[in-house]
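Listed next as structure tokens is one chain, alone, in the form predicted alone.
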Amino acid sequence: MPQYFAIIGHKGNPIYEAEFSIQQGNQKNLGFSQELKEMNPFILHASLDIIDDLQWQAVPSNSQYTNDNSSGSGSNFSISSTGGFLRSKNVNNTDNCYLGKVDHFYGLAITAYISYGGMKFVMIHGTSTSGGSNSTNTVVIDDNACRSFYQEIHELYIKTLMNPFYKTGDPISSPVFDSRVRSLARKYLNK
């Protein structure tokens, strides 16, 4: 299944950027189609506007952003109901800053997590079958594996930050960092 992430940055952005195209079982690695590969930027961009509304929401409300999901709960969102991102003080829980999936588009899931800095941890998840924009399968996510993905990624990020001659803000294009996100991206993606 190809994924394509990114962290943006405060103005919109991007500041890394990679596709992983992850092997399962005997398949071959199968990686997004070149129609996709050229619209996957602005697929993510779109969901941009989504992942701030979820953001800044005083008291959550996923009604506008609700799903057709077979479990009938009519929502795919794991925001709480004790208050929008980084709006409850009184609930010791960390997991506030992954929102789980928050937009797709033709078969594709976008998962999300937000740093306390506001960068913006963002993923396209595709299907098995790379089928482009007319593919009906559906992408099951591993909420777990993707909450953990993020999480080691945001430390990475934030080793990065401490480094003195990286400016934040400017693109990240050290080749170590580099080979840490896709070693992440095989521990935690390739399920």
Given for the second form:
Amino acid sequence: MPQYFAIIGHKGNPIYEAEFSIQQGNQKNLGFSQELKEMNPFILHASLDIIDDLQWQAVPSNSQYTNDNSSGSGSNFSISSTGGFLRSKNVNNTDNCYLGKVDHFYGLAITAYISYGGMKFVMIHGTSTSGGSNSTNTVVIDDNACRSFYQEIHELYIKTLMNPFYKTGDPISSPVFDSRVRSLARKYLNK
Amino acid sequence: MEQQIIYPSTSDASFKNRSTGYEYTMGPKPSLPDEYMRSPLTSKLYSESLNTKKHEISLSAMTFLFQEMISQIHKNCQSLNDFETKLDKYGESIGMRLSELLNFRSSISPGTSSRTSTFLSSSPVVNTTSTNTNTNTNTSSSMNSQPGNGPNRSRANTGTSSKDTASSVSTKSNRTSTDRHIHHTQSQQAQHTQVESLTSQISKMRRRDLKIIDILQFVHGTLWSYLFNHVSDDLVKSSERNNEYMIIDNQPPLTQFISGSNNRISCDYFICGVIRGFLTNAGFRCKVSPHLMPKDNWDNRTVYLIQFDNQVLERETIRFGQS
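Just the form predicted alone so far, so send over the form predicted in complex with its partner chain.
Then the entire complex follows, led off by the chain already shown.
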């Protein structure tokens, strides 16, 4: 299943983006469809409001909201004061870096992670059958693998930050960073 | 004519034709079909461990550097305000890096650090530094202790964060000295690929600090320990204004050789910048200013006054009831 991953800076600017489409065997074309490719940044940025809200919650808790309609940002778009909605259930409550699933959009799941410096790591998980027809089955997210993936990225990000020539908020253009992220994606997200 | 932009990280010849990094004008790159066949690229920066290494900088070296910084700024500044802002900026870039680094290090569960010893330094010198036994001493255990540690601070570990990445740890100390050099450089490439990340040692990430008092405790304890090897001497909340907090250092190590009690220039703005960068990056916008307040035997006793923005207080009131 394909993923779209981005690191969002303090001003809502992407400092790194990548698309992962893992090929298994001789299956072809497992990536996002073309129109979805173009939509991905919008979908991702639409979830930033929810992440902003969760960022300062004492317990970014998994609420009991079970939103069955997968119509994404529906009409009753209200964020409860006790916790975000649509969160995945088995997120460890005491961990407020990894937020788990924060949003969804037509069957695509969106997970997020916030670093100590307020950088937002966000990822859209697509379905493997994201061809022409919009599949209605929502993506199941393996929280443990996802959390490990984000933590590894976090570590890589800090290493980038240790470069005295790198300014916070600049795009990360290092090919090493890119290739490391991709190999991590293969390791943790290849399902 | 096309102009070639030089990126320090990409100008390395070994990356040519292999991969290009993220280019924000192009958007995300899709995965390439043959990608999984390639091994990930390596570089020194990304192969180093983020774990704590005990590297203390001698105070004289640090003061020498600091002195150069100050005279450099002094030459270029227009006014007193300009001088302070520039010095503050220097500190800020360190502070914001530390807010990520120190929190991440605190997440590493103690007692597991010995596994990082697979790292090889790429310098040919095989130093016999002992393995990274648990050096994560800066965690909250030392947070509440308030020792009156006095004038015997001879060393300042004032960490310009880049120093950490440049330091190296090697465990292969038993090599024979002959042609060690060649062996080392050959094996280096292979070793780099199997670098173990610290994430495997983290069972639970440290919580992000959401309250003012929590993050100030972290500054008072962990940040101060990292910079100066001791916790700060006091952390006080102002009784008059509720957005003001004070961190007190009886004897600032960095500026202890700068004389002039009637001097209007304060070089403590550097540390102020570190504090400000740390707090601002973590989402607590504030202003920090130093104030010289001699008391008892401490002639250089400095109070770092932290004034948080209103938005921080408002957020705290909304989220946590009372500020």
